[in-house]
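In structure tokens, the next block holds one chain alone, the form predicted on its own.
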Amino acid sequence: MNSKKFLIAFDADDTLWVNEAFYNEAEQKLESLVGPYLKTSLLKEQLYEMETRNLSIFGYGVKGFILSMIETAIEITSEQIKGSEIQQIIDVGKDMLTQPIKLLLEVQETILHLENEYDLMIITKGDLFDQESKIARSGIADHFRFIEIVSEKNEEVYLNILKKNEIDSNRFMMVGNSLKSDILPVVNIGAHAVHIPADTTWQHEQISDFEKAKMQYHELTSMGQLPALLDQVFRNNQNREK
């Protein structure tokens, strides 16, 4: 890599394309499926608790989510759920894994605008097969010089990526929708971070207002604002080096 170039990394799910909305739809289908069995309205809370417990076993992604849905359905119905109903949950997962990729607004135009001036990277976490498939189906994979699929996004992971690509933290910028995964660890290693909030964000990816207040990062309302911000940050970076 050209050591004088800036490396711009993008989260994938809910930064480049729609993702969380499909999980919300799956939760609604589960609710209607197990509704006749329910004696409580805490299905979403119980599903989230199950997902959280299972993260260390299944990791992130659709497959782990569907397994947690099945386990929650069995538990919440006191094992009364039918095999045919479990099959419906599995079918929901299959639909999620094969649905068309829907790029978010201004993503394609922005990537095309940036690719000749910056080295571009995707850093996404989750199931390897699922993430590879989504990237391939996105139609924009060829515009990224590097792709990293990781099991977690933390300071160690980001530092290893920078070391592998021989780039200083002040030449690295991460763009994403998750304050917990895309912003906080990047700020903590002294790199640049850009938060572009999504319409919906998974509860697990949220952080407290106290943690937010401690961080210095950029926030945009749309992907189309990124080129102008990059020009400003990169120009300031060059001026500091003179």
Contents of the next structure:
2 protein chains.
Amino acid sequence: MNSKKFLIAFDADDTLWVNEAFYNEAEQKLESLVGPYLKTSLLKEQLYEMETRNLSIFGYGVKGFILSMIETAIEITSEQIKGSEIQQIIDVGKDMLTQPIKLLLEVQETILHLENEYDLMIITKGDLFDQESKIARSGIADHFRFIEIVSEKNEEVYLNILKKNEIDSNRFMMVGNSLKSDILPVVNIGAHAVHIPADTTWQHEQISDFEKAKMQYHELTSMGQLPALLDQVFRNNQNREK
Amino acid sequence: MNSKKFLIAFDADDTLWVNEAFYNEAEQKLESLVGPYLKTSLLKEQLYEMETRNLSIFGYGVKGFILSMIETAIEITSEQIKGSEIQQIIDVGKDMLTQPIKLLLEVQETILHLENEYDLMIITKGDLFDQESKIARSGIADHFRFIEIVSEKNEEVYLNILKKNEIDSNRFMMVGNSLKSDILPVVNIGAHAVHIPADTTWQHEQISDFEKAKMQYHELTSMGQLPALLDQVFRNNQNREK
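Hand over the structure of the form predicted in complex with a further copy of the same chain; the form predicted on its own is what we had up.
Full complex below, order starting with the chain above.
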């Protein structure tokens, strides 16, 4: 990479824009659809169990989530769910795929502030088509020099991205809401990681307190704090090179 | 790109391995499921119409196809389809996503023959997760220097790939079964294109005879003919450089 000195990569869902809240909303709509069939209220647990079971076949993203919702609805209603209700589940999913992008607080200003000094990147996982569509609809795509949509975020994937962009790990920083996907593998390859927790995070993206305690990473409460942190982290490197 | 002289890119589905046949098989299974509900046999047309309608929401790939099969089944049976039958449709889709990869005739030998002389690449469109999984299961992934999974194959996408790999269009050749995705946009950016028709090609990937007649591209009946064609096409360039 032959331009700026540092590469700052952002996760997209629940880091740049709202995402998990729409999954939770969909779950509530599913609950009201299948509710009349149920004696117990184990829907949430069964849906998560189904999503986990299907992950190796469908991967991440809304389309797999819709299919898991349908399968859960069939299973939990002992196949009594009606065709019209399944159509409603699909429509809930289509709404998720087409709704306007809601940028999170301070995202726009922070990106504008940083783009002159740093190379900015998006690294997001999920459906290729859905993620591309969200990035296009976000209105901030042009501020990112690189965009990577990957099927999984692990050490190997991050190492490949660094290699492809010819950047050392100590010049790379990942910013995201998921300790499991955005922080843990990045810390493990010796790069910088900044955790900005989201209001709600999918169960699948959580890690144990034990793992948390071992890791060296930065924690911020809002995106607006990022520029100051960057100054602090990268100032040393810059001075050394002068 | 600083290695070999020419970049030969292959489409994957129905160029390297069987794909459309599995969609057709799934369609037949759907037909036998909804058949008892139907007076007419317009399933094929309605499914295609649904797929086309959903393309801008779901993109290409099996997961979107499963959802379109379910929606078609609900619509065509006037919502009478049962939960257990919808589960069977999902299972048909899961089989598509997990079945073994069947390489097409002469693919393996041709790839092995070409890899020493040319840089080989896969350019495929569809679900990121599904395509990665198929490439991994194909057993031939290691022979390709570059792999690109894209959500659409148009001139802009091909130009970006050439730019990223720093290769001139006259040193790039695309090999594929779809005139619409593998040939037309490639010819339009001044690169070489080789059409190897598949036994069956999805309606969506077909183009008019008028468009066909305008294009300059190579047509082969089997993959085994590719090495000889490459010798012929690129010999001139190579001699000129000696």
